[in-house]
Every structure is written in structure tokens, then in C-alpha cells.
Amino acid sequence: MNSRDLLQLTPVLPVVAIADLAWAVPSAKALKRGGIGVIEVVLRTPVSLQAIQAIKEQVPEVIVGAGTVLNEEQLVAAIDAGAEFIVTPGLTPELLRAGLNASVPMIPGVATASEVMVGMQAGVSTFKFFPAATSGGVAAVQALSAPFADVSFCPTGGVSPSNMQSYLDIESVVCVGGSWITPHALMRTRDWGAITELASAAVTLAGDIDLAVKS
């Protein structure tokens, strides 16, 4: 499965920070109950890799990836832990080489036309647009879509229920990413029911967009 096919499996990609290993499996199950079966666990905590492994082993119906991957060492560690895809906040020559040789899809982060061009020259056609809000938001994605007709984006960073449909309306956007579905307050109190409700609401909101047309 390539990066675009993977992202087309969900209109919203939750960006999940797991500070307590005990949150990993329940949060993945909660998201799945809400209709989201692809999640990005960010490598921002000491237990991130263990969380990926736990979800991979105990919630096989969920596709789990690793986000905030900054270098080849982290990429290899994430794949060894069971990550089924890799997401990076930016694009470097080192990560491009590692991603092209990896056994799972990689979605590199870009914020400029030059970065998109570097990725395209390496054979990449699906990118994370990050940080979306501070890099121009919807207008920036629309502008980048014009010269790069064959490129797909997953905007992340400042995406919320109030603007996600504006992003999803763009032909080149296959899904959006965000952390609002798994906020730290709900994770800390283990309110898995509330997380399921947020996931379900996001899927319902995105349901007005016929994503199949973009395939």
C-alpha cells in the first residue's frame, strides 16, 4: 500500500501523543469505535515506541504509524516497533533516502514549493503539509496544488472541526491530521468514551465530502 492509498482509508488522521503506556491500547480501541482505523503515534514521549508495539499487537484492526520521525535512527526504531507507516515534520536528504528504502510508506512534511519539488524528484507524491495554519492554511494548499497537479497533501497543524472541511474540499487533500480528537486532558483522565465521540463527530463532519471522487 502506498502513502496515498493509506491516507484515503481515513478522512482524519489522529495525531496521538501517548505519555502513559496504559493509554495506548484503550485510545486505539476508542478511535476505532468512533470510525477511525488509522492513527499516528508521535515520537514525543519515552513510551511512544512501546505504545506503537502494543497497538500493533493488541489492536490489529487499527493501522498504526509513527509521527515526528526526525532521522533515520528513529525511522528504523519505529518500524522495528511495528509502525506501518512513517510521518515526518520536515524533509531532509537523510530521511528521504531512508524513507525510499523503508519497508513501509513514508509521508514527509513540507511547507514550501521547493520542498515539494525536492520530494517529487525523489519519487514522492504524497506529503504532510505542516504546520498548516502558520504556513498559509487553506490558501497555501490551494496555491501549491496548482503547479503540482499530481501531488496529494495531508494538512496538519492548526486543523480543527471548524476548518477541516475547507481543507477536505481541496482536490489534492486526501485527509487532514490533528490532535483535537485525542486531547491530553481526555487521555490523562482516560475518558475513552469522549474520545470515541470526538472521532465519530470528525468522521461524520467529513462525511459530507465525497473522498472517493479524489481517488
Ligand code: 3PG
The other form holds:
Amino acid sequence: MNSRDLLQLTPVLPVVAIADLAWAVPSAKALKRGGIGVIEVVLRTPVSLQAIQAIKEQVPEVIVGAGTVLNEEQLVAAIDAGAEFIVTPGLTPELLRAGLNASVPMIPGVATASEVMVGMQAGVSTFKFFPAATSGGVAAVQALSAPFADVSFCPTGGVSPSNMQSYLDIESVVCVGGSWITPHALMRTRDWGAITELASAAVTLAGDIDLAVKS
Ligand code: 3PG
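Alongside the form predicted alone that was just displayed, please also present the structure of the form predicted in complex with 3-phosphoglyceric acid (3PG).
Following is the full complex, with the preceding chain placed first.
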């Protein structure tokens, strides 16, 4: 599956930081119960690789990827742990090369036209637009979509229920990403029911948008 097809499976890609390995499986199940079956576990905690492995093994109905991948070493470690896709906050020549040779899709982060062009030269057409809000938000994604007709974006960073629809309305936006569905406070208190509700609310909100039109 290529990265665009993968992101088309969900209108919202949760950015999940797992500080305690015991959160991994229940949080993935909670998201799935809320209707979200693709999740990004960020490599920002000591247990993130083990969390990816646990989700891959114990929640096979969820597609789990690794986020905040900064270099080739982390990319290899994430794939070894079972990551089914890779998300990076930015792009470097090293990561692009590694992504091209990887066995799973990679969604590199971009924030400028030049970065999109560097990615396109390497054959990438689906990008994380990051950090979305501070890089110009909806207007920036719209502006970037004009010259790059075949490019798709997953805006992430400052996306919330109050602005996700404006992003999803853009033809080139395949999904949005964000951490609001798995806030640290709810993870820490293991309030999986509340996480399911946030997931379900996000899916319902996105339901008004005809994602099929974008296929
Ligand atoms: C990311 O890693 O993609 C961002 O930190 C998520 O941004 P958000 O916390 O504003 O949703």
C-alpha cells in the first residue's frame, strides 16, 4: 500500500505519545473502538518501540506507524519493531534515501514549496504538512496545493476539532493528524472510554466530508 492509500483509510491520524508501555494496547483498542484504525506512535518516549511492537502483535486490527522518525537508525529500529509506516517531521536527503529503500511507506514532513520539490524529486507525493498552524495553516496548504497538483497532505500541528474541517475541505488534504485525541492527561489516568469518545467525535466531525471524492 502506498502512503496516500494508507492515509485515506482514516480522516484523522492520531499522534500518540506512550509514556508507559501499559498504555499501548488499551489506547490502540480505544482508538479502534472510536473508529480510528491507523495510528502514529511517536518515538519520543523510552518505550515507544516496545509500544509499537505490542500494538502490532496484540491489536492486529490497527495499522500502527512510527512518528518523529529523525534519522535512518530510528527508521530501521521502528520497522524492526513492526511499524507499518513511518512519519517524519521534516525531510533530509538521508531519510529520503532510507524511506525509498524501506519496506513500508514513509510520509515525510514539509512546510515549504522547496521541501515539497525535494520530496517530489525523490518520488514522494504524500507529505505531512508540519507544523501546520504556525506554517500558515489552511491558507498555506491551499496555496501549496496549486502548483503541486498531484501532491497530498496530512496537516499536523495545531489541528483540532475546531479547524480540522477547514483542512479536510481542501482537495489535496487526505487526512489530518494530531495529538488531541490521545491527550496525556487521559492516557495517564487510563481513561480509555474518553479516548474512544474523542476518536468517535473526530470521525463523526469528518463524516460530513466526502473523502471518496478525493480518491
Ligand atoms: C506531531 O508530532 O505531529 C505534533 O506534535 C502534533 O501536533 P499537535 O500536538 O499540535 O496535534
